[in-house]
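Just the one chain here, laid out as structure tokens, in the form predicted alone.
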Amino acid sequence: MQPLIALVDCNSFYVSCECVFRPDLWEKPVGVLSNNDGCFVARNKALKSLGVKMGVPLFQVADLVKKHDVQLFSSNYPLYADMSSRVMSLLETFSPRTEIYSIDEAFLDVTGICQPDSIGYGLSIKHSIQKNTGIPVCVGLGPTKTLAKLANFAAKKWPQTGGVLDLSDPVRRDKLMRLVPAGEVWGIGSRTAAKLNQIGINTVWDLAIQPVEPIQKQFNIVVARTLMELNGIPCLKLEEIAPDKQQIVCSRSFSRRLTEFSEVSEALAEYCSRAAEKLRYQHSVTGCITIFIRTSPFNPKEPQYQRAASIKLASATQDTRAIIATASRMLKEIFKAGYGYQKCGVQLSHIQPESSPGQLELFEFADTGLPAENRPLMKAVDQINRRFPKAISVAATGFDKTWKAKAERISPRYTTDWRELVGVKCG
């Protein structure tokens, strides 16, 4: 039996989450802004039609936003995470094997489940998600994950598909491939697409008909696997258990320019604390810490400065205190007075399972000045914070939090806070 993979992708997910509780906005231009209300991270179809691009700073399109009465929201991640959980729980009822690929999309193995009416099964998925969560989705089906992705792209682009498309039929597949640029294929980045264009490969069909070996030699194994997947040969397995992250990054823009070392240090400590929580959540330790600070690149009239520092730890850790202490030491080396800092952040890398044996050091007696690793303490802190959010902050160093990112347009936490539930008035 030919394999059949479905990719279910939520339409403009962040915006859809907002519109579920504000149905008056479904047909109006709506956008969701990044942390600090700086840039667009989600746009609905109406806003895209006005020419607003992903990632564009709000101030650059302020006049357009005012002219067209664009509705704006600050990112409400608790709401989005909860709505995502509801969508994914529903999807798992349609397939015994599901891979949650991101917050708004998942792969389903529907082999032998939906034949002979795959389109009807896809429509059932679409209608179920819409009815039970209010979130609109599109469904792409194909014998491989790459073809399912391509089918989903077409289902979103061409309304006549009804939001569901199956590319199992080679004739329909070839017809679509001749219409879609090679750069739209999952796994083909902009640089690779440009190189493909230079050798005359402009459409997906141009790529699919190439011999595998020359493509692998000229590009890499990733492009070669993509080519094979386009021809219906599965190369990418369904990952039912998400792999641990190999890098963890936590950074934010400030609500105002920071000039004092104490303020930047406090912000960096809070981001280190959040990164350490993520590290412990996946039961890992980090062997390398990198920090960065920078001024605003959007204001060339201000003095510009940016710097990063990195250090490899003698012993891998997951202790928030050790990570903060290390980051603070590096910050003292790269901080310069006289600048208005707009952003800072931390990256944890060289990540490995917490059960991995540590590297024995020749000079173990050397005093690093770091707090001793205390996993039971960190576990207790995490358990308390899960039960009582933000009850304990290992990073707390001051009371002035005016540097925190703005969220002036944030919507209520409709589904995660009893105090912010939607009120219904009956006439």
Given for the second form:
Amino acid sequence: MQPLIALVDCNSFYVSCECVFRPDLWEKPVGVLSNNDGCFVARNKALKSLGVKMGVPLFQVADLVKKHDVQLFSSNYPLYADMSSRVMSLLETFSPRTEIYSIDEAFLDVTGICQPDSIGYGLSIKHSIQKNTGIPVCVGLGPTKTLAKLANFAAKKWPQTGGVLDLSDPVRRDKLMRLVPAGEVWGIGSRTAAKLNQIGINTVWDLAIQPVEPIQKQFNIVVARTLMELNGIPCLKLEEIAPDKQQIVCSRSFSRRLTEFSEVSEALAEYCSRAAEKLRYQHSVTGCITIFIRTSPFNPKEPQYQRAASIKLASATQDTRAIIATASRMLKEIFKAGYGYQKCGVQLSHIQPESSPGQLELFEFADTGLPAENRPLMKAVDQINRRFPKAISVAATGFDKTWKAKAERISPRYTTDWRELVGVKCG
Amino acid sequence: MDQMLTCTFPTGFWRPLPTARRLPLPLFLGKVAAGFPSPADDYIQKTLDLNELLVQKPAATYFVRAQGESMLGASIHPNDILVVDRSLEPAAGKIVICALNGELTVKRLARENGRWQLKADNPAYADITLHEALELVIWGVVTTVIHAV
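Can you give me the structure for the form predicted together with the partner chain, which would complement the form predicted alone we have just seen?
After this comes the whole thing, all chains and molecules, with the earlier chain placed first.
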């Protein structure tokens, strides 16, 4: 039996999450801004049709935003994460094999489940997600992941598909491929697309009819695989279990330039806490901590400085206090007064499962001055913070926090905080 | 001290599985003291979880907060928390959340003389009769009112 993969992708996911609780915005142009309220990271259809592109800085389109009364939101990640887990848990009821590909899309292996009426099955997925969560989705189907992606792209672009499209049929596939530029194919980046255009490959169809070997020689194995996948030959497997992250990075821009060591140190400590939480969430320990600080590269008039530091730990840890202590020791080394810092961050690497036996450090206190690893304590902190967000933090993260990134237009955490539930009118 | 003892299945009765199966059994939940064990130890049960009672379909369940007094007759008071299940089909007699003039609004759905109506459960508020032109989106069906006393 021919394999059949479905890609389910939420439409304008962040905006859709906001709109579930705001019927007054259903017909309006709505956008969600990146961290620090800088650039557009999500736009609904009405906003796209005004010509606002992905990643555009807000200040560049300020007039248009005012003129068309565009509704803006700061990123509300607690809300998006909760809505995503609702969507994903529903999708798992439609196939025993699913791969959560990102916060708003998943591949489902539906081989043998929905043939011959694949469109009917796709529609029932679409209907179920919309009805149960309020999030609209499109469903693309095909014998390979790349074709499922392409089908999804087309289902989103052409409303006459009804939001569901199956590209199993080679005739229909050919027709569509002639209409879509090669750069829209999953796995073909903009640079590869430009190179393809130079040798006369413009549409997906132009690419699909190429012989594999010369393409692999001229480009690489990734492009060659993509080409095979476009012809219905599966090369990419469904990855059901997300591999644990091998690196955890936590970095943000500040709301304003920071000049004091104490402020930068507090910000860094907070990012360390977040990174340590993520580390414990995936039951891992880190063996290497890297930090960096920098001034703004966008202001050439200011004096520029950037520096990173890295240290390999004698024994791997997941303890927030140990990570903060190590990071702030490095910060003392690289911090220079007299600069206006715009960003700092921490990266944890050499990550291993917490159950793997690490090297025992015999003289922990004498050697490093760090507190001994206390897993039960960290577990208790995580549990409390899950119930009462931000209830417990390490004192080094400070109290002032005016350096925090701007999130002036943030919506309530409708689904994760009892104090912020959506109000419903009895009137 | 509370303790859980881990028992390995006896293997004499059937062919052992390739991977050893271990089943944790709660043997003593009370304190192990010299003297008599608690007579309640024979009646170990799980604790009650309100989610089990109030949330049938977690992915489709939202909690919302009531504002206003039009549903007092249905025991919905201002500031009460409503449990809303979006997976349920709206039907006559159900209390629903609908999107009305851009606002999430609580009403009782009714069918009278072949026409759908949105009713308040308070005589001070007028009913709304739905006609073809009025497109109504039902947002979810209310299953429970959580009211603090």
